[in-house]
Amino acid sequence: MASLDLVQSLHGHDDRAWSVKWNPAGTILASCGSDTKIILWMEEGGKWSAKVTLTNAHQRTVRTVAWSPTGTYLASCSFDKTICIWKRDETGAFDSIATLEGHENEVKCVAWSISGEYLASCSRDKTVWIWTCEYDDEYDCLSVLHSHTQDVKKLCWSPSEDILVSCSYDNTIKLFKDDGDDWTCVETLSGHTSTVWSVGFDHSGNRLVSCSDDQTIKIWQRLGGEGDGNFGAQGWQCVCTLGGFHDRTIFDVDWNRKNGAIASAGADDSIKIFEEDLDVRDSLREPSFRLSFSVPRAHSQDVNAVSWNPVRPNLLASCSDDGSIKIWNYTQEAR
């Protein structure tokens, strides 16, 4: 029987906690929140504690944090319209080395490409920006994308190639790619009937999971193989919709790239884990997912984010409006 057991509750934020992200080695958990703090949690003697607190870089809420593929850099974005780049030195200390400006409103998300060459940001100003570091930690904006018609909520990059995905208050998901001259929107995925809050790839980069204010989770399948250039009309399609599990807005989803489990969290204060049922496929070979486990009162208020540890796939982190960070241990059902 599957289970999701609380390992530890972490307290360090003075207000709501917005985002949690593991570093690539799975040894540091970064969290951020409305108190403008970024806290780095590390494990020692089987217990997690706050080892580093980064302050004074942002003047308002820090909405999201993101690690570079090497774990050397940490990006943070804020309602103060800026993005801060932090660099880890040989001693393990983090220093602010750059502040990126240009967005006209709150910056909602930042994300590094798998190659480490690009950093993407999105904002309430409806734009997606692509940044690159040329040399000596100097960042330049390569492209400003105006494809969305409303607030852009979340970004993620493919784990296998430099393809960017965004989701928005305009109910859509968009895919972007460098066509050689500039970054362009190569596909728009429609199907959600309200704000799309989060999106994430599986391990292959050929499937996406999204969640929405419409209280559904959707699985999207890429038609054709990886790197075959099959973008444009009908390049992706929705192959599964999960509804009736959350009874309020679903704020975040994360697809475990080691064991395939999908975690979701939302305004109903719950965390739910879904597993693909590999023994059940319909005549169209569309996948089937089932609810594996649910924690109805995972936090005392809205659960804003969930994040699977990339190295220890049983560990899940969550954060909430209640200000707490929680680390959970997921046990899959024996097969």
The other form holds:
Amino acid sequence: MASLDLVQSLHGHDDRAWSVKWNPAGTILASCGSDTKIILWMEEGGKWSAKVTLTNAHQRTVRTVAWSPTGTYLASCSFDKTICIWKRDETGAFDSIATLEGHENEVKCVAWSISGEYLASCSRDKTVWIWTCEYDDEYDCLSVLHSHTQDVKKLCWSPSEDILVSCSYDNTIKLFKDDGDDWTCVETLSGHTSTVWSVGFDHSGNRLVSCSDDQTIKIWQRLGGEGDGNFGAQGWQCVCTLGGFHDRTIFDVDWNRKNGAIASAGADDSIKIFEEDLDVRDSLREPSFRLSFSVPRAHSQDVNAVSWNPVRPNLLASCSDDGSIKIWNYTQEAR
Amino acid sequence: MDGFSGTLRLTDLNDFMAPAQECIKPVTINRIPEKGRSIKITASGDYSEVDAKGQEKKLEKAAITLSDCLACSGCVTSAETVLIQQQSVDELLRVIRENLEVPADQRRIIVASVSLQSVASLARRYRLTMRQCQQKVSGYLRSLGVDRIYDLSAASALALTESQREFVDRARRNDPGSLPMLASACPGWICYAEKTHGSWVLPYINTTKSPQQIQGALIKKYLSRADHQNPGKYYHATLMMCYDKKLEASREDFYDDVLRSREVDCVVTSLEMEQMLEKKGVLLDQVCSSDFDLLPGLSTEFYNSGGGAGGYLENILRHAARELFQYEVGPVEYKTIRNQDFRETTVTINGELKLYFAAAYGFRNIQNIVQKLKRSKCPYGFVEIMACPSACLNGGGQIRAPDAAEAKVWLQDVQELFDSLEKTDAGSNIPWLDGLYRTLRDDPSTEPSKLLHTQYHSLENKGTALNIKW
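Could I see the form predicted together with its partner chain next, after the form predicted alone?
Every chain and every other molecule in the complex is listed next, the one we just looked at coming first.
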């Protein structure tokens, strides 16, 4: 039997907690929320506790945090229209080194490319921005993308190449690539019938998982197979829709890049784990996923985000409108 | 909304306003308070007022004008319909039609000023040379009932000369806020700067009016004087490369209260011109040719060197090198920074960096300039800022390639057409320009420092707490 067991509840935010993200080494969990605080949680003697609290950078809700691929930088974005870049020094302390301005209103998400070369941000102003840092902690805007027609909710980068994915209140998912002089939208994935709240890649970059206000989770497959360098030309296709599991908006999904499990969470206060039915998988058939485990009342209010630890794949973190952060231990079904 | 530059589109310039971007402009409606009345919504969705006697009266709709929108910081402007009513081909045609219906002595003089970028766009569309296209456009406008047709020679020459002088003044003054000087010809950029960044960025912007508005001032103040006519006698339309020019023409700064007249009454874009030709089934190449008129005192045409954005960077660079360092700049060489729309150039004399200019087109590059300036890390003396990628030849009002895949080749063709005209350096002696300046200075009402300059207004959104929801 698979199971998801609570390891620890963490309390430190005074208001709703919006986002949780593990650093690449899996040793620090960063969380942020409406109290404008960013808290860094670390494990000591088997117990997780708040080690660092970053304050005074943002005036309003901190919506999302993101770690750079090396773990040296942390980016935070806020409803105060700004993005803040934090740098970790030799002592492990974090200093705010840059504030990125330009969005017209609430910044909803930030994400670093796998190469660390680009930082992407998106906002209620309907735009996606791509930034780069060349020297002296000076960030320049490389592109402002107007493809979405509504609030852009979340961003993620491919783990294998510089491809950015965004999802929006306009019900679509969009893929962006650098065409040499500017970034352009190379593909739009339609299928969800309401706001797409989150999107994430699998380990290979050939599959995407998305979740929506339409209460479904969709799996998208890159056509042309693995290793097909001709990205975008062949397109992406929805190969699986998981409905009937969440009965309210699904706010977040995260695809475990080590063990392939998909975690989802939403307004029904639950956390659910899905596994692919590898037994029935063959190249001629569409993949099939099944619910592996569900925690119906994972939090007492909306669960806003879930995040798998990249190094310890059994650890899952979640955060909620109830203000708490929870760390869970996932046990896969014995095969 | 596609006509506007991307910079403006970003700033909530949309027919559809998201919940947090509802129009917050208070509207005054004259009504007499009276008891015992109620409001009824009719089947057609109109609102009627029913008084105590049961009499129905249709209620006036609250109307927001373009000027209201421009003076408000709630959003950049509300709906495209506002623009369409006041600045359109239909409006131009209506004015011309009505003008022909009144007795000859009461008729207004209909003037059209045609931008070179629009000529290049139409020339590409109809496969004409620049010269042919100018003559065909002129011939067509005359056939509609336009009385005078001018190019922007004088306005461009004046805009460049005034910008050159202003730059040298600023460089000599060199107090905080004087440099870098930022170009002012692009209305998309000006609107964005005023509404989004406001007071701190405005002092850096060149106070020289854009060629369109200088042309407007010349028509209403200079031409009218030469003609011994009242400025109100003229109806002035422009054919421009840019939808945002409609916003520029509507600015209060360019409305003369005393004369009750706008410098530019109506802006028509290249694209709207094409649509009008298509609608009427007119083949431009088969229209009778006619030459442009020349403003009084002008002996030749002037086409600016230095590109489709107006040539500000190159002309100011040459003039500043000459005035400040007694140095003649050769062909200007650019270094591309990161993308084609962000280029730098320098003047180095005896190993010492003397001038460091940049051209930054498109919203992403404007961002970097503005943010660097905000952090006092902008190293440039002058920045030719334009809202559209590839600047004005690619303006939001230009005719697009029929197939989006050919957009780049199409733009190259337009560029080549534009470049085919012989260009003049604004610093070289243009005899009629000196004469024009002398005439302008002779009359206090056309004093160049007033006639050719403008000011900017901070419209920062202060009431955020009131209108932001999420």
